[in-house]
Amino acid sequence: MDIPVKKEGLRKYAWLPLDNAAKIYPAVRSKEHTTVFRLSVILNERVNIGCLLRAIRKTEARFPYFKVCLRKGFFWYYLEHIACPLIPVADNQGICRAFDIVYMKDALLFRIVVINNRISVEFSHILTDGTGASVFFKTLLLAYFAEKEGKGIDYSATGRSSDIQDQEFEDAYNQYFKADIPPVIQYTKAFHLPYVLNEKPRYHTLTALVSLAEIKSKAREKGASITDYLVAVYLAVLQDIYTEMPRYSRYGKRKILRVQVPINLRQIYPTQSLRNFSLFVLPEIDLRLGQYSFDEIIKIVYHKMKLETDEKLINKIISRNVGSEKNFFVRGIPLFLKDLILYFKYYSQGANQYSGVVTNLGRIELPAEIEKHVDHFVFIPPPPNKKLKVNCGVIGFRDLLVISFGNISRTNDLEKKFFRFLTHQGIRVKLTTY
């Protein structure tokens, strides 16, 4: 039975003002960094087509408010609801290819992806994060086992209800922002990778399927999450890459390296918000100090996350990002001009800050009769920009840890240093093709 959405009911995601975290998108995303991620499943079998398209159709009444384009206006730009319908596309034009937003014409700012056993969506982080991304996919898959079989769909496997929230399509960050709050420290320039750029297209893929049981094994050998493990094995990797670049190519390269790693706020902060929520830790070493063992790379990690999770610590961030969009100057800048800004601010306080991403969305959990059906998810992060050239995505499923990397450089140096770092420890790694 489809979500029925009344018309006063699409009053509400009528217009949206993008959300805190979503301005800078549109003035940095281009062709190649097109700020685009993607999430997958892969079934034990092909694909139907007709019970897919029927779950299309029940799962975007679901979430009218996805169903926008983006606007410019004289200030800001903003998300316009169109009522065009959601068609799958075939899934062989590219990986996290840009959307062909013409600012008149109506183009959403999502996709769904088929080919063969696999499903997968497409997202701008204009649109939402990985948090807001897989809610809506697990609601498709749900809809979709739920039509094959002839049952209703159990929204409670999405942790939501089959009613539209308000929240849902909030601007979280303004709801808890705190003014008067002290402002961030700023952070030096980190090293980046050495890497010759890949020729165009140059957006390439490598995943692997790891133990869950065993890396989780290893992470509580040193007291510490996955999260801090994985982040303090791709610290190591770094450090390992720039101690072997000759002393020649070293020079004038920064000694800090630093891993940025996407935070989930909504398990700080209550709220049932589908739209961008989440804010980095940046847990670093600084070569400057000596080289650092494994032992020492994962204590760092480990701290640095407990503290820069605090939610003291939070605020100040909400409050130095929500309280500069809320300046009377900023808010009266033309929008020509706010683009120029935001790219500058971008690549001079956002990329020169940090050396790589590590993105983990956590273990996507199914009911038992449906996870019979799925083999593992996988998660691939957007195009990194040409600074970091390298990106890395994490998702679980079942006894599975999937780890992807995003590369547009020539070589898959670190990807290889990774897994290997992981083997050596014991860890089964499994690289597979997607």
Contents of the next structure:
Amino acid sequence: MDIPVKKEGLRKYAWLPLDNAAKIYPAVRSKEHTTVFRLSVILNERVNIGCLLRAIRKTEARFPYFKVCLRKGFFWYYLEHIACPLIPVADNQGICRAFDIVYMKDALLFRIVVINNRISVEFSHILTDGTGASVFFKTLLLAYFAEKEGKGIDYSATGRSSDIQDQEFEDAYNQYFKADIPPVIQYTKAFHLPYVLNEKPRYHTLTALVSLAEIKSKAREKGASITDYLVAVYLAVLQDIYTEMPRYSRYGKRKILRVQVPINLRQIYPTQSLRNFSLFVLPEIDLRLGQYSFDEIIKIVYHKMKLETDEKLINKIISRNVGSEKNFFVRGIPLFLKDLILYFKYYSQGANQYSGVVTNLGRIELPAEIEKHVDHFVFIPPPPNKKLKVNCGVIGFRDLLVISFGNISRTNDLEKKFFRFLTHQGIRVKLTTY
Amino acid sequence: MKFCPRCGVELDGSMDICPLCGCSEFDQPPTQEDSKTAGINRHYERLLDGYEHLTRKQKRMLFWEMSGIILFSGILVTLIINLVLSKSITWSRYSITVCLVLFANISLLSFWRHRLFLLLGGSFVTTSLLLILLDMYNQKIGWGTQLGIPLLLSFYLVIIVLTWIIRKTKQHGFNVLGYIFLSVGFLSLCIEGILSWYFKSDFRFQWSLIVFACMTAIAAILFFIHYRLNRGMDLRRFFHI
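The structure above corresponds to the form predicted alone; please give the structure of the form predicted in complex with its partner chain next.
Now the full complex is given, and it begins with the chain already shown.
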């Protein structure tokens, strides 16, 4: 079913303030630290560009609030609706490239890139998070296969209706903000990988296919979820890296290993919002207390994940984040000063608090008649900042778990150790070219 | 079925060019082997393009070398003719000095074109040197240091500030014209000031004030057109707090 786009309807999306999570990204983004992530689908057949073009026309009409560009206001950045058509481009210019930083120019904050049998969407985090992007991407795929087979789009597979809902572009952080909640405790600084940065363009990726059934059974053996298991492996690898460092290199390095795990808040709060709506859980091990076995690490991760996804605690974090945005003094600071403050705050506090990031987008479900055309999905995380150096993204489809590492350093040591750990656990790992 | 050899995507029968890359030469359905070699072929295509066309840097180097050859040939020829005819260096020193200053400026433009302050600073130093030398060749009447260099300095300063502002400006339009008009007004103030100091040992501004006022008024109109009328910006969204 096609979406009717009424002009008066579009007035609602004429401009939008950035959501709470997105406010930091314009201040910290750069040509290298792009804050852009990618979702790809690898099909069993070559992409038919005619069908894709028609599918894009229908999908962009369904998600008008994504067709915006970033503008600079006096106090805050904002998103302004632009009418330029979404045109796919050939996928031959690097992964997760930055979007245009010229604020006067009409430049969208997402793109569709295509090559051979691979369709990808790249979204700036300013616009949405992984869940928002995956809903858009699934709709695009449904529209594409509907075009190929000459049928209408079945929106039920995306969990959304064919009509544009106002809730989809609301700032859910604001909706669930509660005033007068005590602030959360600040985290101490964490260990960072000691690797040397790559030459520009720094970002490179490594992708591996893992059997979902095998990793699931291993995680179940330990009584944990797949995310808990992968985070525990990441922490174990960080511990190995720290232990293998020469004694003199360890001097001055923090001994707390902490991994940031984004949590999709839509699982906790009933919202339809497709803009950013996630927070982080930070499982950690403290090497000042000694070395940890893998079983000990997974136990810590499991309990930390359970404790910190409690609704009351999440309320506390939302209130902290949104509260500072609502502060009248903060609101009155001109944007150029806000940019400076946010930049220094991000690098002095935010990026210092964790040693790595593991983002699990979950399992992508498609109707059976479409599934047979798809080989697998890939989720490439945004380029990490200079302190973090490595990011990890995970996505599942059918019996495959696809683990991708985005790296800006000169070594793949962490990735090697990570996949070797999995193979030693009896999980088959197949590295794949992307 | 048609396939784009560059992007590897399948095209509709009605499509004459690939909408992704604009390629108009299509392949037959590729085999698995073709898909593997597609990436390698693209790499070689790019290399071949590189051999056939010089890069901008190579073009700049070529221009610099050619200018060097022409200017130094000119220096050599005038020097020899002067020596043969007059048995000493007399009139040829003018052409030698001008050629050397010209070569220095071309070198600055070739190697420091992205380093604005070094480029303009270097150009100012070499051109000042030219004025001093020309002054010296003409019985040191002093116009080079007292008039020529201050005028040159004001000109270069205005150019540096103007270029810096234009580079910093995010959207180029009527605002650039506005900045140029303002610069012309300011430059006219400098010229009259320096001239009046040289001839009357006093700063007196007459015609330049009128020029400056006119230029400022025109610039104000241009800025208004650019920043208010052209953008049509909604104040509510611009100042949302």
